[in-house]
Every structure is written in C-alpha cells, then in structure tokens.
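Listed next as structure tokens is one chain, alone, in the form predicted on its own.
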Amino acid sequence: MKVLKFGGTSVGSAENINKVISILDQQSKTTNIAVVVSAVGGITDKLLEAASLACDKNLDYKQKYDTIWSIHNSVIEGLFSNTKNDKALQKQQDELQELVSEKLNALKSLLNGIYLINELSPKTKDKLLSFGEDLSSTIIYHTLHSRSVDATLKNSQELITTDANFNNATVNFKITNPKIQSFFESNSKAIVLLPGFVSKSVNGDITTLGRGGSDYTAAIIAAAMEVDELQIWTDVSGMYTTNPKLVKQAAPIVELSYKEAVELSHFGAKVLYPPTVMPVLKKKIPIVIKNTLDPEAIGTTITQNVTPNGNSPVKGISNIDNVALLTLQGNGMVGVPGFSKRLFETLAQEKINIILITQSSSEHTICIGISDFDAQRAKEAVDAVFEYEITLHKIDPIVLETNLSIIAVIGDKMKNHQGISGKMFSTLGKNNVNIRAIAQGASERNISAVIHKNDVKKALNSLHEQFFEIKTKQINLFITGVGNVGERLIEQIKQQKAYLKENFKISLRVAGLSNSRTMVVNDDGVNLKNWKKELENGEKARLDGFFEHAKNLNLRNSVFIDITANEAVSNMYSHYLKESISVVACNKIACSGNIEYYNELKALSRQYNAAFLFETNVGAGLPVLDTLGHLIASGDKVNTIQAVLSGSLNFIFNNFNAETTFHDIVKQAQQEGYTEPDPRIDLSGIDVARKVLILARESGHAVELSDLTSESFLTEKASNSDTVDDFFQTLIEDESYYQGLFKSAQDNNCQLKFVAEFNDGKAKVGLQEIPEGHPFYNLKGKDNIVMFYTQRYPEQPLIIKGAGAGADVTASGLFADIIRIANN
C-alpha cells in the first residue's frame, strides 16, 4: 500500500486534476493507494480573506465568496467538458454541481453568521477552513466515479481524532491509529480519497492540523498502516539543492536522509513541512517528493540511510527570510548563572519561536534569531525583564537588528569532511557578504549564518557555485562606453563565451550596458545577439542610475568596465569598489589624476576584496602593467623607464614624410581610429604624459601630473585652437614647420618618435630624433615599446613591444583584465 498526497497546485485546475487522475490510475494498478488532497490552490487564503472581511463588517466578503464559487464551478466544468453528447455524464455533472452548491451555500451561511456576530473564533475558523479540502475531495471523487475508477471517498474527520486546540490540534494517536487501521483493513476499493488538514476533536468538533496539515494527514495514515511509501506530489521535481527561484542552476536532490530533509525544511525548503516527517520517521517509511506536472521526473527520495555517492557531503543550501537578531550583552553577565534561563523563559511566555542561538565563549553576549514579526514585542519583553540590570549598567538594552536572513549549508556527513565551513565563509567573504552571527551544532549537520536580506541571492548563488557546480565561476559584467572598443569587447565576449566555459570554467554574462544616451540592465544577462537594439530601447542613461542598478542586483563576481575617457565616470570607481564590484578601466583619468584618489582606489580594492585593474591604460593590450607589477612584487626596483607609448603618434610619424602633409596623416589616423575623435588629446602629448605617470606610480613613486615635463612639438596656433576644425586648419597653415621637423631628423639619419622617460623620480615626454640602431628606431605602424631598466636588468633592459593602439587590441586588453579577475 502507498499513500499519495497532492498539494493545492496539483489540484488547482481541471488540467492538473486530470494529471492527478492519470497518476492515480497508473499507480492503483499495482497496489492499493490512499490519496490525500489539499484544497484547490489559493482557496484557503480566499476563505480566510472572506472571513476577515465579514468579521470587519465589510460586505466585500460576498465578492470573495463569489470568487470561491466561480473557481470551483470552473474546475467542474473543465473536468466534465466532454459531456455534451453523453447524457449520463451530464447527469453526473449536474449532481456534482448541486452537491457542491449545497456545500457552498453552507459556507455562505457561515460567512453571513460571522458578519452578523462580528466575530471569528478559533472554533469557527476551523469549521470555515474545512470547506476547502471538503470541496476539492468531493469534486475529485465524483470525477473519478464518472470515469469508472475504482475509488471511494472517506472523510478524514472520521479517522483522525484530536484535542480541542483549534487551528493547530494535537492528534490523539491512541484513538486515531486503530480507526485508520480498521477502516483500511475493511476497505476493498483500489483508491481511497481523503481530504487533508481536517480532523475532529474528541468532543466531535471540527479541528484542523495547522500549517502543513495535509502533509501531516498523509503521514499519519502512512504511519498507521506502515505503508511501503509516502509520496508528496507538488509542483516541483523534488527538494532542490537551493531555492530554484533565486539560483537558476539549482537541481533536484535525488536522495536525502530524514534528518537532512528536516533541516532543509526548517530552513526554508517549502516542499516539505518538518512535522510531516515525524510519524513516518519512526516507522522508517520512505518519502518521495514528486512533480504532478512532470510525473516522470525522478524527484527526491527521503529515507533512513542514504547511500554515499562520493560527492560533496553538502546536500543543500537553504534560507529563512524575515529574520531579526536580538543581542543580550554586558559585562555583568560574565560568570553569573541564570541570564540565559530568564531570556528564554521570557520569549517562551511571549510564545516567540527561536530560530537560531549563538553565545560567545566569554559569556558576554547571547544572540538569538527570531521572526521579524515578533522582533519588537520580544525586545520590549526582554528589556522589561532585565530592567533592573540595565538600570545598573550591568547589561545593555537589547540590541535589535532587522532585515536579516539566515542561510544554512546542510548535509549529514559534513562532520567527516574538513574545510566545509572554511569554504562556506571564504566564499561569502570573497563576495563581501557580511556575516552577523554563526551557529553550528555539534552534529555538524547544519552550518548557519545570519546575513542581510539583500545579500541572500548573491550568497546562495556563490555557495551553490562552490559546492554543487562544476567549479564554473560566473562573472557579471557592467559595461559603460560601448563605442568602437566597447563593441569589439562585446564581440570578443560573444565569440569566446563557450570556449571559456568549457576550458576554463568561466561563465561571462553581460548584465548591464550603457552609453551616453541609454542604458540597459538585465539580471538574466543582456542578449548579446541583439544587444544594440536592447540598448537603444533602454532607459535614459545616468551614471548614478547605472551604479544603483549594479548595486541593487547585488550579483556575485560583478565587474564594472569603463571604456570612456570621461572624468565623471572615473569618479564613480570608489562607489563600485565599496560595493565589492571590481573595476576594469580603459579610462586613464583616475590613475593619472589626483594621487590621493589613485591611492584611495588602491586601498578600497584591498579593503573590499574587489579588483582594480587598468592594463589598457598603458600599451592597450600589451602586458606592460602586469609585467611591471610582477617585477615590483618580486622585489625588483625600477631605475629608468624609456618608452614610446602612443600608437597614434607612432603611426603619424612613421607615415609622415616629404611627400605627404602632416594634416593628411593626422586626418588618416583620426579616421582609422588611432587617435581620439579630438586628435589634440594625442598630439598634445597629454595622453603619453598620463601613461608614463601611471608607470611611475605603479613603480612606487608618488608623482603628480604637474611634476612632469612635457615638451610640445605643436605650434602655438595648434595648441591654442578652439575647435577640432580650427586645429586641422592650423596644420595646413603650419605645414612648413612640420616638414622642417621631418627634414631635421632625415638629415641626421634619425626617426621622429614621441618618447616618454622616467628617471631618478622625474618624468618627461617630448618629440625626439632617434638614431639608427636604437631599439625605438625601427618601431613601425602603431606599435608601442617600453624598456625597463631595473636592478635585475641594469644594462640590457626588459623590453615589451607590440601593437599599442586600435580597437581590437584595446578590447583584448580589457578582456585579459576580466579573465584575471575570473581566475583570482
């Protein structure tokens, strides 16, 4: 024999009830089954709403009643939708509707009575709530009967006897078990249908079994009959590794022990209510959680002993929301017995349930977790009890913290595996999830942590990634500035996404995009196949708005990527870092501006465990800063830096000669994307100055931009031009000057290069004539070159050379920084 219980969703529509009937038909062919059903989905809440309105003298209760009537009538019509040409079925439908109408009329009379007397007692409330299961079981039974299924309907109130504790009655098993056994021993039907949740007191009054009552009904019958299996049919395929609504990678757990199931249920897994397990636990009856909407899914089997499968001992990660933390503390508690007793007695008298307890070994502090709903009442009660000690300053007034949640890592065998708690807390720490309290029982079956409710999604995803996924690390990207370089970066991400996931277990997801006009943010990730259209239809762009989106989404491993040259964007870096959102910057302003801000960003990066990377600030995609960082970290010291750091200027002077005009070459460089849209930024030398300044700072020198010497090669008219067009006009007018620069270099058998130097703590940039044989002489195209003279490389420098400009290589440099963060 088996017992099957179907929840409200499973019987919430004609379509779902048909699926239930199909399951019953299949299972009843091999064994007798008892079937416990809940009220039609949502009806219990509607009954309570109607009663509350009636009790408040609000005539809207009649509308609620009409809704209840309509829902049940709709279910019946759906179940008997093929009765047009079948008079017998039509008659059965009419009889069922008449029977249901009688029950609903009785409900209406009860609601009218509540309205008249303006009162809803616990006893009346139980009578009211019993209508839900009574109606659903009646409808399902008559549907089975109309389809010639071998079934009978038995009212659970005739089998389950309780005390008179209305709304949460206690079962009298000495009376109940013999009744159940006697009935089923005499039953000859293949299927026995029973309403869940309802019962009767020893005095014959209707009672209910409280929260999870239908599950409890099924467990009571299963234990009394010592059945082969208890099946709980719901709308999900078992108990999940964590909340699937918050973690998309969550998966059903195939097998759990009773104790693991109880822990998961207590900590928020809504599929099973803990008291359900108790009657069957003693009899070691397996419980199987199945999905009515997907009956072929394996589901979760809960048994006494679980076969080890060699995987992680962690079985699930669960959470409880709406938690408050009460802290009793003070020096007067140390070594004085009785404080804990008084605290817990006070809460017990207030009927406040304690979810979590932790106490410092110094006895200076006791923390307890309770429901937010009870928090203020608990604080007032405890403060009143300890008023004398608080007045004498022996203890502090109760400290109350709200808006918290508890997350719990659960598994039977965790105590036999080292490092579980270490993995848990290090994972939370890396994602800047602050832990307010910790509790771990001696059994080590449950490790719990109290965190802010806003961090729950990030915490669950991070822990699930750590304990259940194939070590795939998801990186969530928020990109601002999607022009030429940004577009190439997105294309590279799209191209490499599958490769990175397969070979490096890195999953890249673009969660936000912004340009100067619009922005789009999506928790599930922006569709990279259609990102331009999504961005075009996005909301109006705001720097603070984009940051708020990233902050509020609170995604793990978040990275902000700045591909602009905008100072206002660079001023936002500190805000991101303080939220543990890493920053990857193509923008040079933050690192070459005020040194106090540069140092602040470095400090925030360390404090909040968020990377601050800006490899593309110098040399685009070349590993200049990475190499320099390794030199410094390994104890080397930089003496001198010589570099050609402008790919645009190198392109210009490599292509400028007596047969071309300086104007045309600069125009070409602008059109091909080697310079900024405003070429004055490149030709003024400020860009190179910023780069060498960053190299100096990364070498450990506190240098400001004002300390740097810049020798401009532009004419005074070019330097003082008001617009880009004016600037280009000066190039035409001063062509003879630029030809003179070229001729001088040619006469000296030299090449013109714009060189950056740093030596003895001083930096300078300027146009130089480079003689033949020098490493800079043959530098072609848009290449950059950097030479580091260090204590380890005093005579022959360490040289880094390659393309230092262009959208593709700059995008690849940004991409490399993203991968560095992912591999951290």
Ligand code: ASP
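Okay, that one was the form predicted on its own. Can I see the form predicted in complex with the ligand too?
Single chain only below; no partners, no other molecules.
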C-alpha cells in the first residue's frame, strides 16, 4: 500500500484534478492507495478571511463567501465539461452540485452565526476550516465515481483522534492507529480518498492539525499502515535547495535524510509540514515529494540513509518569515539560575512556540525568536512575570523587535566541515545584510540568523550563490546614460555574456537602464536584444526613482554605472553606496569636484563594502588608476606624474602645421567627434585639469581644482568668447598667433603637446614644446600617455600609453571596472 497526498494547487483547478486522477489511475494498478487531499488551493485562507470579517461585523464576508462558492462551482463545471450529451453524467453533476450547495449553505449559516455573535472561538474556527477539505474530497470522489474509478471516500475525522487543542491539535496515536488499521483492513477498494488536515477530539468536536496539516494526515495513515511509500504531490518538483519562489537558481534536492528534511521544513521549507516526518521516520517509510504538474520530474526522496554525493555539505537554505525577537537582558541575570526557566515556562503557559534561542556567554542576554503573531502577547506575559526584577532594575523591560525573518543553512555533513558559518556570515556581510541574532543547533545541522524581512530575498540569493552556485557570481547592473559609450557598453556586455559565464563564472545582468527621458527596471534582467524599445517604453526617468528601484529590488552584487556628465547624477553616488550598491563612474564630476564629497564617497565605499571605481575618468580604457592604486597599495610613493591626457588636443596639435589653419583643424576635430560639441571644454584645458587632479588625489594628495595652475594657450578673446561660433571666429582672427606657437616649436625642433604635470604636491596643465627623444614627442593620433616617477621608478618612469578617447575604449574601461567588482 502507498499513501499519496495532493496539496492545494494539485486540486486547485479542474485541469489539475484531471492530472491527479490520471496519477491515481496509474498507481492504483499496482497497489492499493490511500489518497489524502487538501482543500482547493487558497480556500483555507479565504475561509479564515471570511470568518474574520464576519467576526468583525463586516458584511464583506458575504463577498468572500461568494468567491468560495464560485471557485468550487467552476471546478465542478470544468470537471464535468463534456457532459452535454450524456444524461447519466449530467445527473451525476447535478447531484454533486446539489451536495456541494448543501455544504456551502451550511458554511453560510456558520458564517452568519459568527457575524451575529461577533465571536470566533478556536473551536468554531476548526469547524469552519473543515469545510475546505470536506468540499474538495467530495468533489474529487464524485468525479472519480462519474468516471467509473472504483474508490471510496472516508472522512479522516472518524479515523484521527486528537486532544482538544483546537487549530493545532495533538494526535492521540493510541486511539488513532487502531482505528486506521481496522478501517483499511476491512476496506476492499483500491483507492481510498480522505480529506487531509481534519480530525476530531476525544469529545467528538472537529479539530485540525495545524496549517499545512494535510501532509501530516497522510503521514499518520502511512505510519499506521506501515506502507511502502508516502508520496507528497505538490506544485514544485521536490524539496529545493532553497525556496524556488524567491531564488530562481534553486534546484530540487534528489535525496535528503529525515533529519535534514525536518530541519529544512522546520525552518520554513513549506513544501513539507514539519510534523510529517516523525511518524514515518520511526517506521523508516520513504517520503517522496513529487510535482503534480510535472509527474515525470524525479522529485525528492527522503530516507534514513542518504548516499553521499560529494557535493556541498550544505543541503538547503530556508527562511521563516513574520518573526519577532524578544530580548531579555540585564546585569541581574548573570550567574543567577532560574531566569531562563521562568522565561520558558511563561512562554509555554501562553502556548507560544519558540523558533530560536540564543544566549550570550556572559548570560547577560537571552534572545528568543517567536512568531510575529505572538509577539505582543509574549512581551506582556514576560514583562508581567519579571515585573519585580524590572522595578529593581535587575533586568530591563523586554525589548521587542518585529518584521524579522530567520534564514537557516542546513545539512547533515556541516559538522564535519569547517568554515561554513564563516562563509555564511561573510556572504551576508558583503551584501550588507544586517544580522540581528545567530543560533547554531547543537546538532550542527543548522546555522540560523535573524535578519530584517526586506533582506530575505537578497540573503537567500547570495547564500544560494555561495553554497550552490559557487561557480557563478551574478552581477546586477543599473546603467544610467546610454549615449555613445553606454550603447557600446551594452553591446560589449551582450557579446561577452556567455564567454564570461563560461570562463570567469560571472553572470552579468542589466537590471536597470535609464537615460534622461525614460527608465526601465527588471528583476529578471532587461532583454538586451530589445533594450532600446524596452527603455523607450519605460517609465519617466527620475534619478531618485531609479535609485529607489535599485534599492527596493535589493539584489546582491548590485552596481550603479554612471555614463553621464551630469552633476545631479554624481550626487546620487552616496545614496547608492549606503545601500552597498557599488558605483562605477565614467562621469568625472564627483572625483574632480569638491574634495569633501570625494572623500565621503571613498569612506562610504569602505564602510559599506561597495566598490567606487572610475577608471575611465583618466585615459578612457587605459588601466591608469588601477595601476596607480596598486603602486600606492603596495607602499610606493609617487614623486612626479607627467601625462598627455587629452585625445582631442593631441589630434589637434598632431595635425596643425604651417600648411593648415588652426581653425580648420579644430573644426575637423569637432566634426569627427574628437572634441566635445563645445570644443572650448577641451581647448581650455579644463578636462585635462580634472584628470590630473584625480591622479593627484588618487596619489594621496588633497588638492582642489583651484590649487591647480592652468596655463591656457588660447588668446584672451577665445577664452572669453560667448558662443561656440564666436570662439571659432576668434580662431580665424588669431591664426597668426597660433601659427606662432607652431613655428616656435618647429624652430626648437619640438612638438606641441598639452601636458599635465604633478610634482611635489602641485599640479599644472599647459601647452609645452616637447623636444625630440622625449616619450611624448612621437605621440600619435588620440593616444594618451601617463608617466609615473615613483620611489620604485625614480629615473625610468612607469609608462602607460594607448588610445585615450573613443566610445569603444571607454566602454571597455567601464567593463573592466565591472569585472574588477565581480572578481572581488
């Protein structure tokens, strides 16, 4: 014999019930089966909602009742949809509908009674709850009958006897087991259908076995009959490595030990109601969890001894929501026996279930995790019991924190492996998940942490990545500014995605995109094949809105990427860093603006463990800042930096000579996109000044832009021009001056270069005549060059040289920053 239990989703629609019937059909061919069914999915919650409205004198309970009515009716209609020309079937449908209506009318009267007396006792609640399983089992039984499947329906209330602890009754196995055995021994049908969850007290009142209790009903029958197997059919393909609704990468666990299953279910893996394991464990009956919607999937088998598969010692990660933490603390507790005893006795008397306990070794504090629902009651009871000690200030009034969750890492083999808790807490820490309390079961099969409920999804995903996907790390990118460079970056990401995953185990996901008009955010990643359309159709862009999205998604390894030149965007960095979201800036403003903000960002980056990188601020894709960072970190000191850092000025001075005019060359540079649309930004030297300032700061010098000497080579007229057109006009008028600069350089056998210098704590930028033989002399095209003279490179500088402008190289510089973060 086998016992099969089908949960709410499995019996939640006509379509799914048909799947159930075909499973029953197949399995009953080889053995007798007991089939335990839950209420139609969602009905138990709806019954409770209706009752609570009625109890509050709210007539809306009638609407809830109507919904319950119509859900059942549409299930029946779906199951009997092909009765049109079949009189006998139609009759059976009518009979079923009548039977169900009778039951629903009884429910209606009960709800009305609750409404009238304005009260909902635990006893009445159980009576009310029993309707769910009664209705579902009745519908399925009559459907089986109409399809000539030989089955019998037995009300579990007649088999399972409990105490009178309504809503969560304790089974009396001495009475229950013989009843079950004698019923099945006298039964001749291959299929026995039973409602789950419901039972009766010794006094004959309806009781229930606790929410999710249909699993338990099935286990009780399985154990009493010592069956070959207990099958739990649900809406997922087994017990997963973690909650599959919260972590997409979760995978079914093929084999689990009973003890692991108990821990996982106790710590929130809802797929199995925790008490289910105990009865079958004693009889060593295997539990198999299967998916009604995908019956071919292997599912999970839970047995005594599990074959080691050599994988991670962690088997699963689970979460319990709606947790509150009670903290009892005070000097008066130290060394005084009996405090914990009184505390636990009080909670036991109040029937408050304790989920987790931690006590500091100084005995100064005891922390207890309980359900949010019991929190206020627990606080009042405990404060009352310790009133005397509280008045004497021996202990503090109980501290109550709510809106918490518990996450637990579970596995039989964890005790033989060092460092699991280290990994667990450092992973949570890196992702800025604040831990309120920690407990490790004495069995070392479980390490649990209490965290804020908003962090659960992030915590589960990061821990899952750490313990089960060690091979891939997901990076979530929020990109703002998708002009030339942004577009190239997205192209590069698209192109490299598979390669990075395969070779570096990095999985890049663009979770948000924004330009100045619209923004789009998607937890699953924006579709990069179609990102322009998605962005165009996105919501109206707002800097704070984009930040809020990134914050609320609370994804692990989030990175904000600024590819704008906008000051308001750079002002958002501190917000991101405070949420442990790394910042990659192409925008130079934050690093070259006010030094307080720059320092603040650096400090936040350290405090919140989030990177702040801006490699492209100097030399586009060239690894200038990275190299400088490594020099400084390894103890080197920068003496002098000399650099040519403007691709645009290089282009101009490389092409300007006696045969050309300065005006035409600048125009050409502008037209070919080597300068900003307003070429004055490049020609005034301000852009280069910002870059050398950043180099100086990164070398450890607190300099401001105003400390910098900038020698403009432009004429006064050009510097003071009001518009770009006026500026070009001055170039024509002052051609002879610019030719003069060229001629002087030529006469001295030199090349003109716009040079940035940092020496002895001082920085300056300006046009210089560079003699032949100097490393700058032969600088071609848009190339940049940076020479670091340091303590370790005193005479021969460390030189970095290469293309220092252009969308592609800049995008690859940003990409490099992203990879740096991923590899961290």
